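Only one chain is included here, represented as structure tokens and corresponding to the form predicted on its own.
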Amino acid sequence: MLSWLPEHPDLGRALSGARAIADPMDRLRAAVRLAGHDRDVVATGRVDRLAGDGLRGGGPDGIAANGLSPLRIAVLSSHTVDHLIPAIRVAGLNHRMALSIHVGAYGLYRQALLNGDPELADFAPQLVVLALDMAAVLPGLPLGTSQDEVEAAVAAAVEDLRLLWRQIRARYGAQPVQQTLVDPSPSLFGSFDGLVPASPASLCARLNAAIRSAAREDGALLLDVDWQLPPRWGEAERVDPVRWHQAKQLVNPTFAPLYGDLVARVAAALAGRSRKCLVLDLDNTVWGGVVGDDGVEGIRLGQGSAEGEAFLAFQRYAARLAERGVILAVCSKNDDAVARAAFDQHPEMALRHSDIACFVANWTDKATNLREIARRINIGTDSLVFVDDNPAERALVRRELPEVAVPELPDDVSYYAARIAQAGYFEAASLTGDDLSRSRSYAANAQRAAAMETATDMDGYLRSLEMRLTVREIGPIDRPRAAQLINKSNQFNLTTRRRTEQELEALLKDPSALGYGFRLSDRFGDNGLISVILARPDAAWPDDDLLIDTWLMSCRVLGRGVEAAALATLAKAAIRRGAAALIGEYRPSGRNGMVASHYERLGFSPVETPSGAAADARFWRLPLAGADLPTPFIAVELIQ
């Protein structure tokens, strides 16, 4: 069912062997590896049991040591979901998440949200999945109900859902995720169902359309089982009527691994763990044939053959991914000039050099080249998805770089785009203007790198960039992108505190807190929102000190003096609030070692760690009176 994952040669034996491992953390590591293979519901349950002790007892340090991000999910439902929970946890492991899951009492979702649930409040969910069936949202209407009456009933039902979404935010400070509806009823009219407003099929379609529209307006996320779960898999129906009538299991257990993956994708997107970069092989992946042997004129691409049209369709799909903000890169065993010639000379190429943020064509092994691509783009290798038609190359990369996503590909290129889409690597929790311009931003970075190579000195290079830093308080417009950065940034992130958009909004409502977003532009273009700083009073420090709770920055703008300019802006704002000093905090995460000396470099002095702070946290203090905070080479504009 999870066809993009590689098959294990003997998954049963591997699970039995892993179960014999004594140390729970070692078992968790084995479970993370095995979660990355195609598996049915039985094997998924075994992986979940294997991981259990490590997830429960490993604590934050053990979870982080396995490269996992923790997230708390509550599932409130009108149908039975217990059989789906192991699959959600295991899918979380494959998406690099340690998911804690609370299942609400069967059918009592409305009471939990409207009246409160102490157990749910203690769990403090970050994400609440509202999994409802058709009858719970809108009981069936008489078949003779007019279209106007149907539309009124649908509008009322969706308004009721919106009330529940608001309660999820207001009462629990969590992100609502609405599961779309699946109609378990058989067809009444055949193809004519869609022309009868009150038929079950028509009613379900109208409700789902209205739910999608309301979610877009209200900022709820969707678990779109209507679109994502296939109606049938082999002999299994998405909704098994026997299990529905016996146990109110809306989702057939056969579909549990896929359902779990759909939930984990949404969680990963919310936590900033979706993949960022699609890395493409060239020969027999982007075009048919070997360009070095066949020449540009001999590769199979475009009109004239079914195979050529399939390769062209795959290129167009990759280009659309780039349009929505996925970074594209090339990793090919090829002569560089020959590989580039196809992009320059073949008239049917849908992809162009301007679409590719990093182009690597040489005879070095692909694992090494993928590390180099990640280094050049300034992202982690765990942000990469590598697409290669060659099974041997896929196996090599999986062995050398297990954190890189490497989808299994079907034999026919016609299915490549669908396979990548099915895998959900690039699941999104928002779509911002910065996302839509990301590809251009990385192309501009290549131009900046070229300018740096020709500069005679660093000061001259920085001056030539003509940089402008635009700063404003984080408001409703910037909040989705700011939350996205807070959850995605790992390397230049002083504390790696994660917050949902609702948690960020709650913090910013505190009048004593400061929250700024920083946008950087230069003569090559706009880098978009590149830094977020949050500062607030903290009981561990004097009342007139502000703790820098969160400071993160895109690695794309490192080395340009943005850190000093951002600090100068924050310091001036803190002085206006009456603060006497800023407190800087660094909490090592295993991935943010590059900023371990950040505050020291900016002139802060080390201070003693207060009681109650994390054992490995370190703190610095910067008195604001008379602080000298220059901002060379950057013009700063504060928008009130």
Given for the second form:
Amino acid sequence: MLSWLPEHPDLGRALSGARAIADPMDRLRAAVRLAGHDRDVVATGRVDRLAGDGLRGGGPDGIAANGLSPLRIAVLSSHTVDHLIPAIRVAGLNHRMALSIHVGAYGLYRQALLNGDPELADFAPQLVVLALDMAAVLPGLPLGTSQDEVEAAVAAAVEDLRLLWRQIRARYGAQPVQQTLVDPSPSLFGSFDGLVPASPASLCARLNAAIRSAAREDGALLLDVDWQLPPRWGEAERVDPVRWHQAKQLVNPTFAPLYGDLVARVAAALAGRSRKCLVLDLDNTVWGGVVGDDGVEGIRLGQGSAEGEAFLAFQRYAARLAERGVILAVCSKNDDAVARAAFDQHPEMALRHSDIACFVANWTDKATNLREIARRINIGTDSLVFVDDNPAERALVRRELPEVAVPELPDDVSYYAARIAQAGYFEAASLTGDDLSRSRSYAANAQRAAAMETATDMDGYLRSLEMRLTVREIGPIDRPRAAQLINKSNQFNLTTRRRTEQELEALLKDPSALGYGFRLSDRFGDNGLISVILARPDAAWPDDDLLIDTWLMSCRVLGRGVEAAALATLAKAAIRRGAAALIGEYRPSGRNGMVASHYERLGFSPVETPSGAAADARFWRLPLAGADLPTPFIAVELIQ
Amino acid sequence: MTEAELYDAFTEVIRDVFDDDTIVVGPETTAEDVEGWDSQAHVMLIVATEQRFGVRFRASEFESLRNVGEFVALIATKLTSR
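With the form predicted on its own already on screen, would you show the form predicted together with the partner chain?
Next comes the full complex, and the chain you just saw is listed first.
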């Protein structure tokens, strides 16, 4: 029934084992763990008993020590609800709530609210659930009742409910939560039901509509069993007539785990314990296939196939969640640039970079990445929902971060959105303009926070960028862009030697020459090819020295230590070639003054200008033996 | 399912519902013999039994049950008539 929760391999045995634990708080801890598994009404009752002593006797400190928020709920009803109460408490545990529940005397809700109930006052509920059946709200009307008369009767019935809501506030200072109505009576007219104003089906629908709009006006919350509790689950019906006649149980006991969760969600929303952030895996979660293997054009997304449509629909659902204020994040095992390329280049992506407040694609384990995502967005890991098609990743995160919600997913992505909706992670107690613009502000905040760190802590800022420098020998792929940079770069360009693509190719054919292209990516994106270095032996210098013929870099990545990382890479390559030193050259062009002391900054020593060199050129030398070239904050990957 | 197997399975259901692995029942066991077996627990026991054995009891059936022996016999009848 709780299909988003993982199945326990042997819940019965685990429950029996946990019952033997001596300390009530340890039993409570075990109950919290077991509450996070799919469970039927009987097992749910056992979890409740397991938690009971700890919940009742733990006191505020014990409750808080288990990460639970306390909340007092009174359930006032016109029908039997006792069979649902354990399930509410257990669902509470799974929503990190310690719920105390008071059940009003059967059928005496009106007296309790209008005349007062000392016991209820003593309990001091923070939330009062008003669970009524059709007959209690509006006894049936003759089938001939006109539309206008039905409207008048509905208005009167709802006015009565509003009076009760006011009493809940005035007398007990509690938040009213109105359960919507479910009509157990069978259809009278079939499809014609809706055309008869006083048919039971019409009346129930009309009442629920009126209840919803009154609640909206009055600030009451809804426990919308009409919409949220499915009418059927397998063989079982939401309202089982046998149980109704036997025990006046309106809600079928087999539905108790789900009903309990619906109540706990509302409680969690009120207590600010709803989830805040949806963290999405990418490959086979928001598109079909593996972008790293299949390429951007090879992933399955969008029109043309049922699977592609289903992934697109799931993306759209996530985008709608973002619209209502749920923060989106990405946690994917991928090369960052590859993952981002799909967002930037795939024409059918419904999710945009701008929807994602925090984008993490790397090869670190996902538990570590989820901690990092929570840290960057500045929320707790217990606010995260992590969606991943891979059961192994789900299991790892559940083990490492039990406070993260990790829904079980069906095999077919077509059901992903419904599954996440069923889990009720993002239940709300209000909807504000802030919610509607939250995602954008979180994304901006993350960047603002990074900018703030710049002012106070440069190292922290650079570390937070998570830069990765990918270095490749300039080959056919990078050559056009490298040539473009060689011919365009002015400011960060040590020698301003212009070369055509063909000249560049010819130079690099010489096996004694080195030519590297550098790509920098960071958590804000891939900066592409940002630097080019060409080095070669030169007749003016000893044979085992390498002259840095060309060194240029895009100014976009200035001040990030990319130069030092590039030098370290070059030095390694030069050492492999048997070079003893690097020779740096600076040729002023009138526009490259910013790099006049480039080599000094990197630890090179000035040397005399050799004869035959340009008069205004200056030279430096860096012996490679024992050179210490740290590259803090940048992970360098050299691809041969 | 033999009668012994039926009793074993039903005992398991009762132990789960009352959350007590020490409960032992026989044909003569009644609600008075088991702590907590009140009318609400009785409904839960019916529900759990229906789930465990995949059977459905009529409203008239479970009201007349006087002891575990009759309960198990009813389950057996349901299972054979399925």
